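In structure tokens, one chain follows: the form predicted alone.
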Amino acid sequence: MTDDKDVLRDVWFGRIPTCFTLYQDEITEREAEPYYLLLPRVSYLTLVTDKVKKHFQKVMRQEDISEIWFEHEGTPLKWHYPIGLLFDLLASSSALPWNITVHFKGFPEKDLLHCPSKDTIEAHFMSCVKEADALKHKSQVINEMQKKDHKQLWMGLHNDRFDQFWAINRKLMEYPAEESGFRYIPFRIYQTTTERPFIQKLFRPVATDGQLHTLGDLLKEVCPSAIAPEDGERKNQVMIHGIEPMLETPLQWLSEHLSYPDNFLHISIIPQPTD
């Protein structure tokens, strides 16, 4: 893995200033003040919102509380999507802080998965890491790790410990010296303009002629609508971690440096802001 540790740190420590407000129809015993938090982009909503939950439960009666869920401007927020992805996809053109509404009733069964405990988040996270390694190394790296290594990956994310996480994750980002990259790049492409949750296909980081594939090559093949026509203006932004990487960036480098902790590149295709 090429060692651009500053990039890894910048990605890990990315934060989104967020204002949580209680939904107006929730029954409270006194007024619920908003709660402000810097959300880590690389984590999951249900992993980092214990304080939010406690804050609002203080003004509510026990019988009025059921499973907590969040929404932004009417869209329920999927807890199993990383926070940075949710923001890029749904709110990147909004002013900060990001406004999130908190609900304790009316769980939207059709839109969200239940998240009964932190174990559920851990199971989802580890399943993504294993899927990514199946694509990158035919599962060889993750299968050679011990149970305690898997636990260290999870605890590094859970406790926001960069060094603890990367001590293990580094192994998942390596490839044999004779190769030019992973077998396939783990990626998912998301668009708000389609019903399909995301696009995911097999795509190699290196072309048959030995040239490194770029982000532009990937988009041309799997999501051509994301790229501007030769003669037209760009209608979309292509975002990873809140930035628009150059389309000439090698996909292998992006996979090593801009993947989320689950080892996937989560790419948002969003309409170009009109202002």
The other form holds:
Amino acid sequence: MTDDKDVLRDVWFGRIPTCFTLYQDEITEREAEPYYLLLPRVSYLTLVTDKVKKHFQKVMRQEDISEIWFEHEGTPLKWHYPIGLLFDLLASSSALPWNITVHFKGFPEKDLLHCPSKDTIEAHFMSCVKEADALKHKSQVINEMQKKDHKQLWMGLHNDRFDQFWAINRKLMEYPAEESGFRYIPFRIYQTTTERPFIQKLFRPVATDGQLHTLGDLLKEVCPSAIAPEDGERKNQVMIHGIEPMLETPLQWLSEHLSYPDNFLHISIIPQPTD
Amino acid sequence: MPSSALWAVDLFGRVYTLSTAGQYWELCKDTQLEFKRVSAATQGCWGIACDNQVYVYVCASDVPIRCQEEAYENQRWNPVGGFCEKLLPSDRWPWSDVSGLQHRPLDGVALPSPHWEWESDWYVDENFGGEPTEKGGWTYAMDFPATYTRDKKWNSYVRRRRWIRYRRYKSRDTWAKIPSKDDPKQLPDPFNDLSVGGWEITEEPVGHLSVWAVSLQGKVWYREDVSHPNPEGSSWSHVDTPGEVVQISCGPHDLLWVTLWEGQALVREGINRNNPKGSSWCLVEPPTSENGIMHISVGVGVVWAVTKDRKVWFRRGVNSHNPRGTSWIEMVGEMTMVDVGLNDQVWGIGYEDRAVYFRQGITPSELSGKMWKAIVASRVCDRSHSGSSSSLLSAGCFFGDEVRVSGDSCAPSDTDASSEAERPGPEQPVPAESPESPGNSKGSSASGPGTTKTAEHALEGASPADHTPGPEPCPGQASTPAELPWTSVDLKEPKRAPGHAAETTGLSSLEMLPLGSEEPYCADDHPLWVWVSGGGCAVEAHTVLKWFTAQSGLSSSMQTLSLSITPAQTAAWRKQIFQQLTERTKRELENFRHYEQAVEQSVWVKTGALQWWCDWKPHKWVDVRVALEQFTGHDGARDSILFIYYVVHEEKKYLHVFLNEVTTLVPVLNEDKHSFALYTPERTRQRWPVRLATATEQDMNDWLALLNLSCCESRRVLGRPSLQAIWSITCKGDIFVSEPSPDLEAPEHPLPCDQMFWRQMGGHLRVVEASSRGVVWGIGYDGTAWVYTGGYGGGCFQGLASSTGNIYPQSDVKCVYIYENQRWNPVTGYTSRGLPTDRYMWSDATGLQECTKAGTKPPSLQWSWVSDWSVDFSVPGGTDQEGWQYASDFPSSYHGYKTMRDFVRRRCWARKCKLVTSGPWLEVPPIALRDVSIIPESLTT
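Same protein, different state: after the form predicted alone, show the form predicted in complex with the partner chain.
All chains and molecules follow, beginning with the one already shown.
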């Protein structure tokens, strides 16, 4: 008997095996060995790469080190996207481990945000959580929480403590018994094929006739190009956490179980691999 | 409108009618019988009783049901003596029927059944062809058989005359058993279902009814010749079916549908006035292939069905020309059965609450109606105390009818009492009756005006051993300042077991004994129905009914009961997500497990300010800081330590508990504090658990859930309990589960139960019964049966300590008992002034604790009162009319009548309280149970 709770655990403990290599043009004192790591899908790159940084800094001169940034096959990796999203969006069709190139120079100012410290990540993470709750509960739940609860959410993510995080996060996932879902579903839809970073709109989990909206309903409404035409072949994959949920899946359920810790459903639309 | 009534059967087989003009269910007079099925028509009702015999209830009317019997006296002329009885050998019988083929002596004509009586004796029909014969009724002919004439001619060699006698049907307004002995074809097996209809097919004979029945073997039978003059019909004839039939429904006109065992339906075709039995069957598939049809009911032009998943369906396009209809439409609501009555109106019995629902808004243009509305009419006995007091609900539970009658009216006459006794109220010993055989309950319902119901209670309620004060649970105990009040919570009973080893072998029997005496509570807040028939109930769209408002406040809760719709738990999308996540983990992790983790596991500390019941004297609550530290071992196992920091003599100290040593975590909710106790083997031995209290209930639940999760993690007990898990119940009703270890019953070192780890499950039960196959049942204090759903958590365990699904609300009701004690003195009689050495005048059962009405609280914070105090008449030993029990002195054995030597008396007051929680339990309606046993199938089969 599988329980919906197990989905939360599976989502939280999702790991991507990653091979970090130093960019070839970086100046090193000796050869830099690649560094292998299991990255938590739900976390952020700059939050979990202290070891990587330390590893490569050992072979470099102090003066050659400026802000670290990552890149995969030429695309700079936005640290403020969850790791799982970056992988699904950019590398889900390539072989494992995921190859990430580490840079210490030439920060791509127009592509990436600076990340001077973990406080920046915390601020970004908490602002996402608050935005999501504004959509879900008009901010009522997050505002009722104490400062220490907010801290516990962040520390749960920071320290990869599932229990610690969910002890608080479950309150964000509740909704009034008289409703059949959140007010709006916090979601973001990403496509590699467009310039626009992501699509985010107001979308309710329940239709006016009381029917539960599904993932398919959402895509039809906000991103019709993602779904195949009635007769045509499927051109795109709709991916969350490395899986492709059926379009019949109720959106409310997805939001409760497949949201990232920032309480958003990050949905990747990627071209169907042609193999 | 004497006969326009809805018929229904309650859970206990009692038949009630609800008049369209009335607002109370009235019990059918014949209380000797319990019924399974009824099917009503305007002129009466047919039913199958629990003896599997068919009964008919014919309503009384001004027109008598009478039937003429006739016989012919035949004579032949003889040259010697003229006409005489001596006939030729080739002739007919001297006494015969009209055809002459059957011998029919007058004294041989018997009544067809005991339900008939003769109106008068035989007499000669003096008339022939409408004119008087004047010759003693004789008619003449040349020979048999021939045309008879009035006049005697020269060639009149034979003559005959007609004798007449009338019989009258006498068994009206009562259940009359359909005789089976006269049937030419003895029925092979008992009946299972029955339906009457067909009264619109033909007017000849008057009051024609098509009565169809299904036997347990699945055969269909038709009762021949049922009509107004012959209400019992004549015989059963078998109608062939292509499959095994389980249920049948016959509409007022020519519709007849049956349900097959496999879940399809059969439709009878070719029914018409010349052939009411029809000619052929045709098959109709169920609405969905996975859930077959369970029940069908048809009207003039409608068919309603209930499938095995309790869903209700309406058949579109049904009419005389197309009895099969065209397609199914799903309706809202979950029902156990539906019944189509007159004017195609529909009634049903709700699956969840077993209430009778009426389909509102059915008109000729809208045959499927608009909505289900619960009928909340109270039963006729509820009316008698509707104005009495606010303690109605509780009073009903403990008052026998006889007692109340004598209490209400000053001088009850015998006739009053007997009429009252004829219709036992719904609150009579309902649960007590159910496990008994029908024979026993016959005895109880036939109790005369003099017999006391309480005596019966005493006999079946509790054995004499239950009455000894020792093991009796005293509700007041919880609030007493005993030295170790909370050690009585759970492990006290098990500890005591070795000392009593000679008497009882198992823990459970020790627990059960005192609990048995808490029985008198009986749940009958609203009636539970099993069958309804509207075939005699004339309701039209505009009819104003008074059925939907509660008259006494007893049933108001029913109106708010909504019909739930079961969600599809095993949706394809969910399965796919589970499956894909598993595949993803395999794909992304399988070959890379040797990779380093990006985030090192660190210690997480939850801290809080709690109160601790300190270890030293004087024991009191002291403020402490509490910290829970978790760490992950090298093998990935997690362990936790609970630190309790306290200050004694201005010196900071702490104690700690390894959570992998904790055996039980128990919420303790008495003393108005939200607290819990942690037991380890050592602390159990010392009888001194770590007891902590939190400021709020939410805090306690958080801590309990967290500590419980930590304990489970350190013991690697996750998810639902295994099939072999050991289940137990504390004396407070909390539920615990322990996973058996291989060495549990090792011969050298058996693991004592105080060293086993007991994990709490949500919910509240009095009895739990598990089997090695994972089937677990429980019974609440109110007798409700519950089945384990496979979930875990619930109750105070929320969030991660609880499974997402399979947790449902649960409630339980029990009674708290206190005693009013009085002593007799020569001046004022019995008063509440006792001797200085006497017990409290308001006390618990032992008399040692003072328990006043105002001061007695519900057993714990979880419970709240739901009734007022009322006298309990059902105590062992019996009581007088005011509930008093007499004795020579305290403490003593009490009896229910006063003698010269009695100087003290006491009476028991009861008050109901209710607990609402949640847990992995689903109610198994509708019968209240006392005990349950599960025997798994043996592995070989």
